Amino acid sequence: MLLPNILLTGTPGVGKTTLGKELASRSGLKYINVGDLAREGQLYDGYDEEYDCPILDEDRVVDELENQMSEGGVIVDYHGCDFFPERWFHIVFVLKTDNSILYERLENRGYNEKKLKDNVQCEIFQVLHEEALASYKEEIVHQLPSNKPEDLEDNINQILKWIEQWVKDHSS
């Protein structure tokens, strides 16, 4: 059976991982967190001192994912999206969180002041939504609210309905 590939993107702290893992467990799709994949495979190209984090080697990540993506049925979770091949995804969900909630979530993660401010600004200016719109066809890019537990449940149900419809539309 043919299954869709889904991209979950958005600023760090918006709930991509929580949504992705729960969605995978309820849909049977495979969940891939690009940050974890990079850590496990050491898919890095240096270190960013200012943000105190490794720099992702995007080409190696794409090479690493290519086979799984061509098989279908994958949920990819990452805060960037402009380096993935457009052909990989059938739908893109950009999660959006209110600034005050996001600030608190990132503060709880122990982000330094610069990283905190830059990520909240990124959310204010909808940088990742713009990046998604610039990288994929507009009709496959959707924003979802991610502020409270009810949003999570609503988003899961909405995406599960979409998957079900996609599978119906693409079965022979």
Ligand code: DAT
Given for the second form:
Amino acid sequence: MLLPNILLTGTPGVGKTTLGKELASRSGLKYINVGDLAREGQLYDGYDEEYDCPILDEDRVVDELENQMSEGGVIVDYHGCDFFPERWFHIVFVLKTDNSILYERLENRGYNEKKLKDNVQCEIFQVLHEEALASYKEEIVHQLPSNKPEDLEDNINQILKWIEQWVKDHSS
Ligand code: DAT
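Show the other one: the form predicted together with the named molecule, since we just had the form predicted on its own.
To see the whole picture, the full complex is given below, headed by that same chain.
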């Protein structure tokens, strides 16, 4: 059976991992967290002193994922989306969280003041939405609210329906 590939993107803390894992368990699609994949494979290219984090080696990440992506049925989670091949994804969801809620979530993660401010600004300026629109066809990019548990439930149900329809449309 042919299955679609889904990209979940958005500022850190908006709920990509929470949605991705739940969606995978309910749909049977495979969940891949690019941050975890990079950590496990040490797919890094240097270190960013300002943000105190390793720099992703985007080419190696793409190489690592290529085979699975061409098979289909993968949910990818990452707070960036401009370096993935456009052809990989059948749909792109950009999660959105209100500033005050996001601030609290990132504070709970123990982010320092600069990282907190930069990430909340990233959300205010809709950086990931712009990046998604610049990288994929407008008609496959959708924003999803991600503030409260009911949003999570709604998003899961909406995406499950979309997957079901996609599978129907692509079975012959
Ligand atoms: P991300 O993967 O985008 O960094 P996450 O899934 O780790 O985000 O979620 C960050 C925190 O927010 C985590 O404590 C779970 C919580 N959260 C996620 N989605 C939520 C929602 N719809 N309602 C309430 N809390 C949510």
